[in-house]
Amino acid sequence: MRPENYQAVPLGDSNEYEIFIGPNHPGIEGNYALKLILDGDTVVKGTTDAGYLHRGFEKLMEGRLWIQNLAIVPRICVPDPAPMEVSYSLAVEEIMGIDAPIRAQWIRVLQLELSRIAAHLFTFGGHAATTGMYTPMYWGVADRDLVLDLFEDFTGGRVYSIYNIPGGVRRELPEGFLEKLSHLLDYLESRQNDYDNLLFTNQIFVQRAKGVGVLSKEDALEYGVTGPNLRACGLAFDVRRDDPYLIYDQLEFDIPTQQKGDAWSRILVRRDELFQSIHILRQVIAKLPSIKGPIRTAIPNPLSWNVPAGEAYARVESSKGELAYYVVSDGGDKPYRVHVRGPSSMHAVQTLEFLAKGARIEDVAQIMFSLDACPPEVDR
């Protein structure tokens, strides 16, 4: 249905016309919309139209107890919620002057890398579907569900775990969990050739994705691009390696890169990252049984918990890019200010608008999915 203020174009002798894609169009990444000015099949200008999803998280968090906000933060990026929990907890811990126990830090890394795998599987399917390939979408969603089964097993929640708290994690891993995780990793590794043949080297997909939405190194830095989208331009920056947190400095992993900066390069980086996450999880499985001790540091009663006055900026590497929480406390039982520095704000607004200009209409949805943004993070 057209909005009430819709004005038909062309006007006069112009060949340009305006269309909306979203917020419920299947080629849009979630509840999000784009307003396109087109000349024939070519985009003259693309303008993002956000605000259809969860809004005002940052302001809501100022009115809730420190512990209550842990139920809010995962919803800022539904496909990859674990980094939200961890980043918020790290910021609060820094203000409090405490660290999570070593065992809790290893468990957090386990959760983060599982979340990265689930998010990338989801993106593989979504990106493929924008080019008319639906089997990879079914595969990606089905394999992601196997990861969600493990989340339900050790956190109690399939999507929103609400597992991290300032000071550590809520509960210990259940008996036999590491064996289940190892079996899942074996299965995902066995699927590598299937995904390669069906998607990553499939000439239908390659021809549609190669050379589309090209982003240069200079433009990537200008627009604040981070994560896989930056690494697809040849810049090997990863917060896990370049500004280590938790126990990432004790792990061995590579930083996958590509050079072309196009839609195909972006999905190839994510493909390689998934298998790097498996490599990281193998190391966690080998090491975690020998890491003894508590899983959380004692904190005051959460219902009457006043965090000392101060501020902190804690950043992590999410599947979407660099994610950070800036948290300010005035010494009360609620945050004075919370600000989320999320990668999707850069990728889904200014970068998407930049790449949409000059693209063909059939490639717009693909460009959006190749940037892999979280719409609720824009609406936060």
Contents of the next structure:
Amino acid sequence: MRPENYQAVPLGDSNEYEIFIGPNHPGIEGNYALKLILDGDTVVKGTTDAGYLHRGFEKLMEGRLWIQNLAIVPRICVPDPAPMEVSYSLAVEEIMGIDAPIRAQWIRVLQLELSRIAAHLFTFGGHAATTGMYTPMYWGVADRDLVLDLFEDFTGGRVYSIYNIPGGVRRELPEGFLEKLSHLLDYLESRQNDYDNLLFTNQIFVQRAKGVGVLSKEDALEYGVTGPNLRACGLAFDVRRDDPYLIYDQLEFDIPTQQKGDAWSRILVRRDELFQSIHILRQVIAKLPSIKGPIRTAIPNPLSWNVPAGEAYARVESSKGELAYYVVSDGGDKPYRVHVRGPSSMHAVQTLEFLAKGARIEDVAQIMFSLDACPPEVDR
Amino acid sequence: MSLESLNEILNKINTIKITHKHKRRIRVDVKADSLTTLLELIKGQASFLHLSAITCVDWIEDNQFELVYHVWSYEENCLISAHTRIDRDDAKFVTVYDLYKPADFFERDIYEMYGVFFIGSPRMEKFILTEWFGMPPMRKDFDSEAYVQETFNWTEYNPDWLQELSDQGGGIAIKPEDIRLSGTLHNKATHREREKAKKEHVVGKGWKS
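So that was the form predicted alone. Now I'd like the form predicted together with the partner chain, please.
Complete assembly follows, chain above in first position.
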């Protein structure tokens, strides 16, 4: 049974003792735990204990129709579900040899970037809360709620939209949606000063976050770190630019980087990325009305839909890093194999164990949150 | 690095089959004993530094496991998927942990879910399924539906308050024999069976009134 112990356990005659933080610890991100061996308040060794959220999704997907799986995939990452749908759809489209219509691709980008904004707002609050600042958490969640309202408006679902299908998207945008989106972006930009004063230039936070959990560029590459965590180490890699999918090659955006690789750099990269997403969404708002056409290609009856035999590896950039779906079809009406490569599977296990070593116990929660790991991506 | 020089490096392996799927995806099929040599070559000579994932596919009809190594190059912006097959009965393979550290996670995952033992991998132990001692569950011959039917009993849930609701024409009284696992079982039911079930038992009848 887990957790294995609830009290600190002294180890032999040494000064070391073992404690278990999580999965219900207030300073932990969710459904995973960390077993720490401490000497005083310095961590000697940390071991990730995952599996609290294992639902066997990869196995479930092998027993369901291609279209039924769309109800499963977004549930793999709660804060940022849109990239999951898009990635799965892209993989199936690649096997079938079809492309979504141009308009659907633009709508997908809109959905992906909105989802990224929502996920980053969530992370700001969580990260700040690990240092004892709770106001950014309330702000972040409240502002994220405005994004979720828009999701409800155009997909019907606040968190799990289940909006994409292989071949396009399910619904056309509602009347007047782009104006609403434009208002929301104006509002988010107007909040920039408030967030900067409260969090990003707040000395109380800066002093706590600087120099914590330092990851060098070499270590980041070695441990397979991707996404904002990698960009905080100074390597400007982004799947959207370097392995472009959808219509990202027609959009202009910068890839924010920082050099230090600590918790402070990581949250700054996310802050800058949020404004890049707003920049992308403004381009979408300007371009989308001029793109006419269908929003999905004709697909066969979903209940008797056989995808030809083949395999595809579809990568997208989620708010956490490189997300990929490896889908294998044997020509049947169900996938033969679906493998989810969640970015957090790298961040939450090996990278976290590496960074926890030598850290002080009060920084452990902050290191976990600064990596922005999403435990269900590990468990699946 | 040009495509030609990359092809030259790949062709150093005998019996390699190279397929260019599109601009940034290359599929290679190699024999199991030359896979680590291939990864060493592309990492050392062609800067494929990032192990994106290792996937295991259970081809039960061929009695083989397929291992797929997805390796990305930050300099070439290209992904090589190296496919190899190993015997299903003697499911052992050599680790690539000394080349790529992320292999630790993926190999542990595959060991747990498929039972493929990676020789030399640092942590061949339980990770997610710490309380599971049966067959590795992702193997195709593990039938999760049969396992559920054998292990758990369907119980009739019909408390008084729900019964009262049903008597008034509402509620969601579902009999155990109506419960079907979605997916496989449901798909097997013929159209006629489904229609019959609908007529016999209307779920949520009079819900709004």
